[in-house]
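The chain below stands alone, shown as structure tokens; this is the form predicted on its own.
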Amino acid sequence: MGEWTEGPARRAALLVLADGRFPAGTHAHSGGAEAAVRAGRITGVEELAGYCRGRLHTAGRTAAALAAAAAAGVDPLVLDEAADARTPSPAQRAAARRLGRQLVRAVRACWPSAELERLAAARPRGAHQPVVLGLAARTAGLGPADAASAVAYETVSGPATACVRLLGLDPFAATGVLARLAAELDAVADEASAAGLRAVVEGPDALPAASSPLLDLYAERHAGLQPRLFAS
């Protein structure tokens, strides 16, 4: 596995991997939206759109590039260390590893591979989720652009669906937010894919390190929220 393919099977694999119903545990995480709602930063569709755009161009850009690099064949353990260095919040790092551990379980059932098992053995408490997703994409025959697209979309779809539950937003309006971000999603995925390919030659320093201090603060605040609806 690991060869990039073309055709219907490839497209179908990407749909499976990016499907919100894929049993990887992402439905239990709000991407920081729950803390933002509690802080009064998201009160409606307009604020949700701004939140998603900010997350896409910061943490989303970094995560998409990590996934692209993993799909391109960069050592996932090196990428896991790079993800740690790019994630200042301990709560975010813990959530990313929990999601990575859950994703390994789901991927084993779909696209088992020796590469995935080596990563799971080296990181028994979980590797960062974007790195696992990129490796899953590689195993499924997908390329860096596919992995970057899946992660970029997940970066915004999680907060959007969470806000439907948190604020009772109209689900059609929340989905409209995602549709209007389509061009930006593609642009971020393209940039992330290019960075992932550069990392094959230049190493993880070629990957972006965009972050948002406010997202880091939300992650830390959310860890102390009780009660709460989402795990992060």
Contents of the next structure:
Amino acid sequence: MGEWTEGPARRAALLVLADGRFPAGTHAHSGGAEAAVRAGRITGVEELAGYCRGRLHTAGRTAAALAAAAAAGVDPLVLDEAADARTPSPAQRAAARRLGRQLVRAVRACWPSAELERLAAARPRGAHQPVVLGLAARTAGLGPADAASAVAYETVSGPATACVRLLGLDPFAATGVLARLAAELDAVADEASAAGLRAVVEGPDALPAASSPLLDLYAERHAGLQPRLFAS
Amino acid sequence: MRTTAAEAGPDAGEAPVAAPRPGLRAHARLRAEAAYPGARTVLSELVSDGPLALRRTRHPEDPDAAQATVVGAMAAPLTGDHLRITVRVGPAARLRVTSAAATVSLPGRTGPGAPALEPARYELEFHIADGGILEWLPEPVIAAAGSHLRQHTRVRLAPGARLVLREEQVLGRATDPQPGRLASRLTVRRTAADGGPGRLLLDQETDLGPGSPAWDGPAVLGPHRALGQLLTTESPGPPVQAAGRAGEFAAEFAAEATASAGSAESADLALPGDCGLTLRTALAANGLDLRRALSGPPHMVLL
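Given the form predicted on its own above, produce the structure of the same protein in the form predicted in complex with its partner chain.
Let us now look at the entire complex, which starts with that chain.
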């Protein structure tokens, strides 16, 4: 386990990593929103806002903390096991690993590192995506708070973008949902970052394990859904 | 005159006329042992404490297995209380634990002059040795309006240990205008053969009820008010294979989302690393539907 020390500000690196057009495959995933739409639980902007907020404070909180811990230098293989234990749904584990593998390919082209190659070799079918993202942030000179922010934002931007396509929602209204969540996104990222730093000393049990029962059920249901627009 | 805190004791200097009950501490303990595989299981330790009264009862199916029932001896947990039960199941021992009634989480004394209390804590620790089996089958925990409870269940399974663990949470009694707050964490470890910390198999935390962000939104509970889990090393029963097309599926779940009766939905989740544990997660409008979903085959519709 290494230590993270404050480096020079690398804002542009964070923009590259968190860009929706970064070729990490996230555009093919809806974060459970497709199953929620099919179940009739998201029909408009108001439910989308509730969905994003609920996902941020449950799965998002946990994923952001895992990314922060990886960025802070906690052993990524230890974190990958912690992520597994925090993901009881096999469909969600499979999606997280698929996204992790795709992210490795993108990061390799941007910020190649021996740490990343070691993780890729130890988990050939992919490590959990937030762990890979945290490691990428570390390599790019970013800190735990940056990694947590990128992951927290992704947990809500995915469903919002997906609902524009699934429900034909007004894209301005969907983006408004994200903008109104900004303060909560920052709060979750700050908390996740603190947990990630604690994990350097206390180990992965210091990380939150927040989860949501409906997200687990959506993920399992979605895996059996045909035809579907999104992979998860 | 000067006295140290230790000399004075916890109650020194306090003599209010109607003192609110401070949070109580109780730790009940249970140990089941068998002399050899196939031997009758005995309860070598059965320690009740405060509101947690333990009674020896008869296992309905296996005369050689032990059974204990938790009887609530007084209203608890109230906000500020800290309850704990430790269960140890020895090698080859067979133990079932039930409860006589639902556990109702209640608010502590509130209003002017009432002390600010921490949420109630309810901690369960289960240690199961090789060849031992624990069936933890209590009645639900019900979060009454105004209550705040944090539960943490920690399970340590030796290699070869077996488990059937049911947890049911119901948000609000039928007459409550709104539910209480109920946070719950379930942590399961498979210990190494040498007794080391071993591998973490499950760490799952929920935080439900007023004050938790978007807990009743479409990503967390939706319209449901009862959440349950059946965690087991055994087979939880075959899932129902229902035929259907995607269109019917969508219509069915859309109807279910708005109807409240019989709306249980569940899935059987195989935990990671080929550990042999299955977690059935179920949601329902009420405790009755929830029990059906946890006992019977899953309601998940496979396409």
